[in-house]
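Have a look below at one chain only, the form predicted alone, in structure tokens format.
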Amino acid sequence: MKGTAANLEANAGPAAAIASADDAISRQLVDAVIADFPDHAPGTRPVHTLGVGVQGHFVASDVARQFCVAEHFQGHQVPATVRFSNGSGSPVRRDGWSDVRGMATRFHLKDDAATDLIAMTLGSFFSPTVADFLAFCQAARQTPVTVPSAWQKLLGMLQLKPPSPDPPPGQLMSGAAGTLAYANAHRSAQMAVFDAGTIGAPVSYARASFHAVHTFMVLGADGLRRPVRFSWQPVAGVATTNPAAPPVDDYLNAELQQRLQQWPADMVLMMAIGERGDALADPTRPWPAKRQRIVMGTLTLVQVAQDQQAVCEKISFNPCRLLPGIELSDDPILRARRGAYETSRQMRGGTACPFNPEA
């Protein structure tokens, strides 16, 4: 028996070492993101710190089950929890600033199972690998804001550099200079950095498009595995505020509350199917717009949750919490997010949610 125990311990050694290394990388990722926000409040999410929880339900389309056998695509009504958020890791609310917004959705299934889909208003990510992302975070450290002169802007245009928008009123620190410098030296970051700098502010969380950016593999009823990317499209249409007349710093939560008191808001889940030559493991490279897209269902937002702590702030979303019928691709950023999100949950005391054992 002692020999058997020793053998088991020896066999567990490499796996334990791998797990330890993964934990170290996860902590490194979380710490790198937190460092980009000097006023970050301990015990809160590293980014997308400020959010609002909404309750609703999802109903798959009639064709969804043909393309994916996962439980929430079989046509019955599925309860859903959504957390909309601003992208910043700062505890100061700046709804009117140009910022990436987030939409984390949990589908609540039978036997306490669940699956999550995490999306943002950018159509691509900043980095293709974990090492690249750590370097990007280092470059994105905040520095005092400087407004370039007209001559500097003209020189940048002549050099074909991405334009640097003027900061909003009251912004004294920003990571824009570092991210622009990083994008100038790293082509993979250019699309996301440019879009993030010009994205503006939505008039409503319910009037923005959200993209999951990563590739997933789905199993269809025909037995075929297909590479796909998901996005949410608002039925009310996309609308941003007027940059010449930015709204007050705090309006998005109140707008959503008022909107849902009058009528539910719908978001349509679209699924693009990848083809030969598409980037399956690189979230910095969008797929062509002409790819086949399937309407997978409609999410109906019903009400802002009364207990925001239980429904919104304590919940632990994770893009790798999947069901049979949906699998991770080989995207290294997507795979790293599982451990990073769990590390973040532990650091802020979020409610643990077991991963589905079949996933």
Given for the second form:
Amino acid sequence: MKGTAANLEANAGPAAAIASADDAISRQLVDAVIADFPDHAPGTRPVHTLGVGVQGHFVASDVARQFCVAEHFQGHQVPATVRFSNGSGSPVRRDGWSDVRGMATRFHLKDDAATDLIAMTLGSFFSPTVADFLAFCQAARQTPVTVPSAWQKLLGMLQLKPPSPDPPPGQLMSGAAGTLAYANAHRSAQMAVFDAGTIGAPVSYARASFHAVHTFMVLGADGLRRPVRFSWQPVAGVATTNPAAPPVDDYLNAELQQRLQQWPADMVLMMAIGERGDALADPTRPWPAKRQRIVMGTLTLVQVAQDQQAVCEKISFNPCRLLPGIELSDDPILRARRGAYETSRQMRGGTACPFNPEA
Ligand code: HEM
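Would you mind generating the form predicted in complex with protoporphyrin IX containing FE (HEM) now that we have the form predicted alone?
What follows is the entire complex, opening with the chain shown before.
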């Protein structure tokens, strides 16, 4: 029977069914995030919509190759493309609003190969599973913003409720009320929701730290596979704007352009090594701060890319675009992002993704 048409068809059945179930979930995830931003503009990313592409290079530290055999950790200079972004899915630029920021990095390797690392300014994610994330997105639908009166604030203080910052001037709709209610009922969402509510705005994309939040498995030169988490630290230090005097709506791209015209900006890649008992498949649970951290290398941001469309807007980063030496963990959110980002890329007409070279 092996190799007959009937046999191939029979074998294709379950596999095809799994593929289409995955496609359906990917589409559901993308639709769920789109629904949270009613002014989403077709043809753009449904979240992290507004970004800026930067070109630079990465050089691994001397110890990096001991801990990971992947090509970009071997010490030679690797060209890199970075897209910094605001977290919102709205096409209206509000740089001064409190928001999560993103840093998607592509390391360009030999023979046109590449690997991506996607990070954000929160240290943990909102949901541990796909079902939970869909429920979270449902809760995060935007509702009219209400500013509590001085009396309500005083009452809240007397009841020992955590103070919630006033919305930035001009914000009329927000998902904050729904996400707070969700976090009150779902412990796994609490850390990310509360951090997101108070995170503020960075003075520069090059002055924020960014976390990849998932666990990855890396293969060391000693043959050991270790669970790790990556984050970027800015050499210039972390600085946020003064919430009492929010800056104008549009400053982050120009700030980066001016900064890089004067001098390159460096970001250090840190890798924390997990220990027994650490959450390996749950991005809502950060690891203890005292985990061993390895300096894996330095990314030097050199210039804002001239062709923003080709270098950054059209391309599609994907957290599952890995290379020998780095593997996915069992984190279901990490695994679901592969299909969701690819579906989003197709929906917005982005350029071909190596997962789907025919597209
Ligand atoms: C199931 C969970 C998630 C879903 C469904 C989701 C969905 C998406 C989608 C659809 C995009 C646009 C992709 C494109 O069109 O190219 C995107 C972009 C992005 N996401 Fe997520 N995301 C999830 C989790 C995360 C997590 C955990 C992080 C934290 C590291 C993250 C950070 C980002 C960033 C930084 C971007 C912008 C990437 C770029 O500049 O191209 N996302 N996300």
